[in-house]
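The chain that follows stands alone, in the form predicted on its own, written as structure tokens.
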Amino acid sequence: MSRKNDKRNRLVEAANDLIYQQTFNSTTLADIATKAEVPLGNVYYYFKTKDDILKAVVLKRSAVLQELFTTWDQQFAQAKDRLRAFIRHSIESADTTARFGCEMGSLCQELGKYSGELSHLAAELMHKTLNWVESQFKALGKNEETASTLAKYLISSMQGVSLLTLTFKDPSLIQRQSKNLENWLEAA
């Protein structure tokens, strides 16, 4: 990897962390440069605006999501097992969720208040997740309408418990809800 890409990658990583921990609105280019250990003036070489950095962050998060989905698709032959992995994944980040909220949900909530491209980019993350979950329910033999309803229920349940976990700073809420969702999945 060239040094040029290293600086760019460090800026995207720093922006990703800061936007998650303190929101996009309150993150400055100076914050990002400091965390990435890149001189502030160099930031403009890689990104013309703060929005451009956000676009790179969303693309990074989208790639991470796709990696997870691909891994679960390859690792588990059965759709229910893939959905269980999706549910259990939230347990791994329960402590962080209690401090900062859901990484995807927080960004979608913040950018959903904008109009235009930023809102659209965040919505694409949620659409990608919704489409993958819906495809798992279709693989279980559910028709399109039922698969869509079940996918929305699962994601809204997980996002709701993420909000409660953040509000009450209680990671055990995610653990309990995950078990409830796994039981629900067995009956679905």
Second form
2 protein chains.
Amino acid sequence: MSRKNDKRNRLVEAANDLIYQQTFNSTTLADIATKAEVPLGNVYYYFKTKDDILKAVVLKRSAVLQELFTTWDQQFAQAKDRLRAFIRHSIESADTTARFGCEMGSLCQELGKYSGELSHLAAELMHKTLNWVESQFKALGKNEETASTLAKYLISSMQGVSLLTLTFKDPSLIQRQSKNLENWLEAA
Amino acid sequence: MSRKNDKRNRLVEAANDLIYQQTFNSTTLADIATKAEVPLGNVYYYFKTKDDILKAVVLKRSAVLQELFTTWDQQFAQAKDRLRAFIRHSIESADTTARFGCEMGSLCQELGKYSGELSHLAAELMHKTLNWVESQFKALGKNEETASTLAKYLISSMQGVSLLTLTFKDPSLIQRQSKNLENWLEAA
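Next up, the form predicted in complex with a further copy of the same chain, please; the one we just looked at was the form predicted on its own.
Below is the whole assembly, all chains and molecules, this chain first.
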């Protein structure tokens, strides 16, 4: 990787973490530059505005999601096993969720308040996740409508518990909920 | 009401709306003063810091919640009817939720990222809601643990769907979910 790309990546990485840990709104370009160890004057070479960095962060998060989904698609032949992996994945980050919330959910919550491009950006990640979960329910033989309902139920359940986990700073909420959702999945 | 109290109330009211519509972090004291039509210099007479206004906003929201709960407690003899009123209440604000999210949920999401007093403040509103819902399930004869599990399920379901409603700008999600939750409540 060229040193130029390396600097750009460091900026996106730093922005990703700061946006997650302290919200997009309270993250300044200066914060990002400091964390990335890139002189502030250099930031403008890569990103004209904070919104441009956000776009790069969303692209990065989208690629990470895609990688997870592809891994599960290849690792498990059965759609139920893939969905189980998706549910269990939230347990791994339970401690971080108790500190900062769900990475995707909290961005959707913050940017959803704004109209226009910013709110669409965050929604893209949620759409991607919903589509993947829906496709797994279709692979289980559910029709379009049922698959959509089940996918929304699963994702909204996980999002709701992530919020309670953050609010009460209690990672055990996600652990218990994941077990319930695995049982629900067995019966679905 | 004295004119002094009137000014203070206007500031709290304006802060309440702005925090809901554009997040706490992006709301400045100047925004609040402008919306309340109070000279910025006067704000400091009532509130030393933005955190102080937030405290007043949370107190106000807590009083509004208490009023709702008291109304339902008095209006309905049966705990199931009270819980049904709680579920249906979210339908009334479905359009606003699609624009700005859940008033309580989005504050918890934002302030939960911070450690210390600010995150506790938002959590108080969630605690209050959880306690009331729990007490209704206890009135239905559920034991402490079951009442707590059911209350967390109900609230996290509603919070999760509020987030999807905001993200996809689709109020019908809350309407459909409320019907499902009413059916779930019948069987609970």
